[in-house]
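Below you'll find only one chain, the form predicted alone, shown as structure tokens.
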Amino acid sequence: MLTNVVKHGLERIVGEANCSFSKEELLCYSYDATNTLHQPDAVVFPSGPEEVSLVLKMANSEGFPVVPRGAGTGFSGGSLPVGGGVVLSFERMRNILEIDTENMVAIVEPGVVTWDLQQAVEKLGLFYPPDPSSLKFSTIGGNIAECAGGPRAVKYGVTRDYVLGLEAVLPTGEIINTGVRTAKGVVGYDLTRLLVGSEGTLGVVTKAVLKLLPLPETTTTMLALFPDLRDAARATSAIIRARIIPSTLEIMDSVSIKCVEGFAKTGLPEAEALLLIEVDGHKAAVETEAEAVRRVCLENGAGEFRTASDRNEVKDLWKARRAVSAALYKARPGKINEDIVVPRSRIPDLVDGLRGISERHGVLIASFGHAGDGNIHVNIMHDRKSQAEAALAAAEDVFRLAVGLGGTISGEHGVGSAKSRYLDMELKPDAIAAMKRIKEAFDPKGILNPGKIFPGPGPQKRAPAGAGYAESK
């Protein structure tokens, strides 16, 4: 609980109108998409780095936790105030400060919604590629904290590839600037890369310099239907082997397809699996690549292949893809969604392994996601009662499978509080110890977003049965 001295201090820093202690408002900042509740003691809405700095300096002197929060769309518990304290919400810092068309950079505040930035730069013939499924809600600050990806990552990379520099407030209150706004820069340690993906544990981003690209001339969207999920997985690898790098290469299994069609009514045909594929660039190159994709899919067992004929069909296909996570609740009331990654060539082995896990634990497993870069969202569906423990055991087996195939337990959701107990499944003790030393150097009193990434003392438990680790990246 915060003392009255702290409460009055927070009000002086951001103004009474920009600080709340009411239970009703605090509830709105107590959860994310994990469906796990951790209520803060206060929420403050800073207007700039100076106010963030003062809050953090007070936290160090008074000993309360501070948790940065964007839109709360994360799916690993990264923005949850697990130890109470103060939530820093960036709803007042939503300005696109500059779009430099000549040098192709944008400077934005952390509360800018990803979609809004994309629409603003596209009007000027520019392109900001990172596209998490929550892009119409999630913020740039949250994307930076989690190093968000998305369907276009197969060709264009993830958020870290577009962050040139940052203004950030360290846990001890110092305001620093990292990186550059130029194409190159190698002066000193790369603090920008260190902060990106650190899940709000090493600093609070208050401004970002982002790289932009020229907007592709044209895009072609295609749909390939397969009689078996392994065929779709093999086609994925074959497309890349053919030296084609699609801008998106998404996969959905039969459970996902059926649930989406029942949920969104987008006209998806019945199939055991599908690939949603896009190629973009200059028109002539796109035509050549689209034909090559068609040929590869048919050679690898596609029973049907179609090219979207107009913008409405493209819109419907992507509406279906982005609706998968929510639609899966039609299959079972409980869902655990894990965002594992394996090498593309091992996706067929992943498919076989997941079938074995499903049979062994008696739970339904649905898979979809970014096949082009091996990032598959594995959804373990259960009844929230008799199958809940089996679902948790299945999730652990999914992690072991991913690591055993040369992959990782998280491609874009982060570790947060949801996966911290599994950190040593992937990382060796010396690597974890080095990371902890970095955290201690930046945050000696442990006030910034505590309880994230590293497991705490005592037994660690997953979120309550039925918590939905749904797709955000």
Contents of the next structure:
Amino acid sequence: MLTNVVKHGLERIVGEANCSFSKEELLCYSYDATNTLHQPDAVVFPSGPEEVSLVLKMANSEGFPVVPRGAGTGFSGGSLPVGGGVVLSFERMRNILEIDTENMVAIVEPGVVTWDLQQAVEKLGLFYPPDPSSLKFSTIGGNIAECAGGPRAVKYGVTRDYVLGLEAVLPTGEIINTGVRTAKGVVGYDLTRLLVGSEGTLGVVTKAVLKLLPLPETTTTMLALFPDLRDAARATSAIIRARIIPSTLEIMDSVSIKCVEGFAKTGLPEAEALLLIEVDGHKAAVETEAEAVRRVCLENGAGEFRTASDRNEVKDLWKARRAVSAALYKARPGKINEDIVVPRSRIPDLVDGLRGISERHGVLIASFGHAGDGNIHVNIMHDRKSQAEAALAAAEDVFRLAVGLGGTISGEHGVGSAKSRYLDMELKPDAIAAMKRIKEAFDPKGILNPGKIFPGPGPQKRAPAGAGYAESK
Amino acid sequence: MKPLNLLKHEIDKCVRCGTCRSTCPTTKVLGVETASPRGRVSLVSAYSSGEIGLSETYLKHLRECTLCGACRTNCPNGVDTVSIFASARAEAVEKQGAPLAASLAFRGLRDPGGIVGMGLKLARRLQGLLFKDASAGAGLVSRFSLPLVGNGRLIPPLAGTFFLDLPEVRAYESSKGAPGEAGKPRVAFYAGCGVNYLMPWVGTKSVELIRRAGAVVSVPGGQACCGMPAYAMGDLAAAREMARKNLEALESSGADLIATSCATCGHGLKSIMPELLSDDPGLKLRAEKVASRVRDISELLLNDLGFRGAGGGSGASTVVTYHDPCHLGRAQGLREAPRELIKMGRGTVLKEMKNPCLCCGLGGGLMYTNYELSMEIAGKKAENIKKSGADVVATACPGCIIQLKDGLHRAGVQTEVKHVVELL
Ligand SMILES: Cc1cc2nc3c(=O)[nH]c(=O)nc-3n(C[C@H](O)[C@H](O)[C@H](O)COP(=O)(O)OP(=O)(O)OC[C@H]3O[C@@H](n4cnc5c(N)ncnc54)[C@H](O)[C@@H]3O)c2cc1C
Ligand code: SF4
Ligand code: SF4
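Can you swap the form predicted alone for the form predicted together with the partner chain?
Following is the full complex, with the preceding chain placed first.
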């Protein structure tokens, strides 16, 4: 609970209209896409770095947690106020401040929705590639804090690769600028990269300098259907082996396909697995590459192959693809959603391993995602009442499998509060200790987004909810 | 219509993914979670589990919604948000005891400042109308917020003679009036508040077009407001009364088909009327029968009557862009038919604007409960209309017409606003 002194202090800093304490408003800031609930004690909407700085300074002196929040679409509980405190919402800082076409740089406030930035730069013939499936509703601030990736990562990389510099407020209240607005820069430690992906635990981003690319001349969208998920996985490796780097290479299994059938007006065909592939670039190159993709798919068992004929079909296909994650609940009411990554060449082994886990624990596993970079969203679908334990056990096996195949337990969703207890499955104690020392150096009092990434002290009790677990209220 | 306690399953279907944030006109303007569909579903969820009561904050956020349905169409989990919101509003009205629409209407009328600028004669007529039969003019008040005059508002003038009072219309009261081609259906025309009180010419033009297409037209007496404004405000008792009146009027017309030139009335008669009367199995069955015969003017002309245009399109000169009314595009799935009509217009070419199905901001009683927000949404629309470079923005709903005019006027954009039928 916050004292009245703190509440008045907050009102003085951001203005009464940008501050909420009412139960109703707090309720709306108590969840993210993990669908778990933790109510904050206040929500404030800052309008610039100075206000953020004052709030953080007060948090240090008065001792309350501060949790940055973008759109609240995270899949690991990053924006959940697990220990109460103040939610710092960037929903009112959503201006695109500058698009510098000559130097191909954009400067934005953290609350800008990724899609809005993309639309704005594309009008000028420029391109901001990072495209999490949540791109139409998640924010640049959230993308930076989670180092979000998307289908285009296979060719263009992830958010990290487009952040040149940041304006950020340190947990102790200092406003700093990191990085550059040039193509190069090596002066001092790379604090930009440290902040990107730090899940709002090391600093609060108030402005971002983003790198832009020229918009590719053309894009071709293709759909390959396979009689078996394993064939689709093999085709994925084969495409990359053929030295083609598609701009997206997405996989969906039969459960995922069924759940979003209705989303594409043209209808998604029935298949055990499909690949959604795009190649982009200059027209002539795109034609050659598209032809090569077709050949490789057919050689690797594709039963059907089509090329999208118009923009509406492309839009439809993506709408369906982006809806998968949320629509899977149609298959089972409970979902544990993991975003493991394995080396691309090991995807077929992953598919086999997942089949084993599904059988062993009696849960339904739906897989889809960014096959092109080995980042597969593994969804353990189950009955919330009778299968909660089995689902958690299956999730642990999935992590073990991923790490065993030389991969990681999270490619883009982050650790947050949902996955912290699995941290040591991937990281050695010394590495965790080094990270904790960094956190302490930045945030000696531990006021910024506490309870995230690192497991709390004491024995790790099994949380009732795993990552992305939809808790029934 | 399902009461809130029977919608628990629907509410629990929301997994809080946030996809709907991208589609909601109020989130676009205000940016915050409390003004998002996900926020509203969460609030209703908390209300129905007893965590919060009927507080002002709750009601404010619940009513800051145009019921445009964009969130429902785009929800990956198929959450029926609109039903959740409508039921929550109804429950609030029921619990608070005051039929909202009517009480607000009379509050507006009692306030002498409320009628300034309308011309006293017109105001008196309106007043008389509302006092005589609240259900007749409910739409005028809660939909077009007519007696309330805000700062700088462009007030829709009340028609000199209402559509249903026009002598040539009265002549059509029964279908015996007009001769039709053999084999063509008999059509009853349903006016609705917008056409009747504010733009009778849309009604006369529609009737003329139906006749030109070879059908026999009648304009049955006893029509009431379609009930959608009352439904949106949560005043179910009033909405049910209107539904029953309309059911009777339309049933006794004996027509094969029922046409309307208002998207909202069309949706109201097709879907909401049966829902409102669903408590009584007999009434429900009758309502469904009538509902199945209701057509929007565009689908009637094109699909049922095989209308092929006036044939007079020499040398295109007017660029027309089209605004999809939420109650036509999303609610009735009619996107192509009105566009086809525009293409048949006299010298018109169709040019799409960006995001033509973005709500105009009028719906759900928003222009009534939060005029400023409603206008900010209209402002977004005005921007898209302006950027399209069109001379005319056409649409198929009197509500949208009023709202677009107001929004364009505010934004200083000169684009003309017309009903699709006016182009033919
Ligand atoms: C349907 C769906 C699909 C998704 N698909 C993808 C995908 O393909 N790829 C992917 O990577 N993710 C995906 N996500 C997850 C999520 O959208 C991303 O993690 C996104 O980056 C979160 O952005 P947000 O604005 O919602 O941030 P929030 O959820 O509000 O916050 C996320 C984290 O960022 C921190 N944060 C927010 N703003 C700031 C700031 N200004 N300064 C410092 N820290 C801040 C928060 O504290 C929190 O730790 C998906 C989510 C959904 C619901
Ligand atoms: S899109 Fe649907 S499931 Fe997702 S938050 Fe909105 S209403 Fe809930
Ligand atoms: S119905 Fe329209 S205004 Fe209401 S919450 Fe849904 S999208 Fe927003």
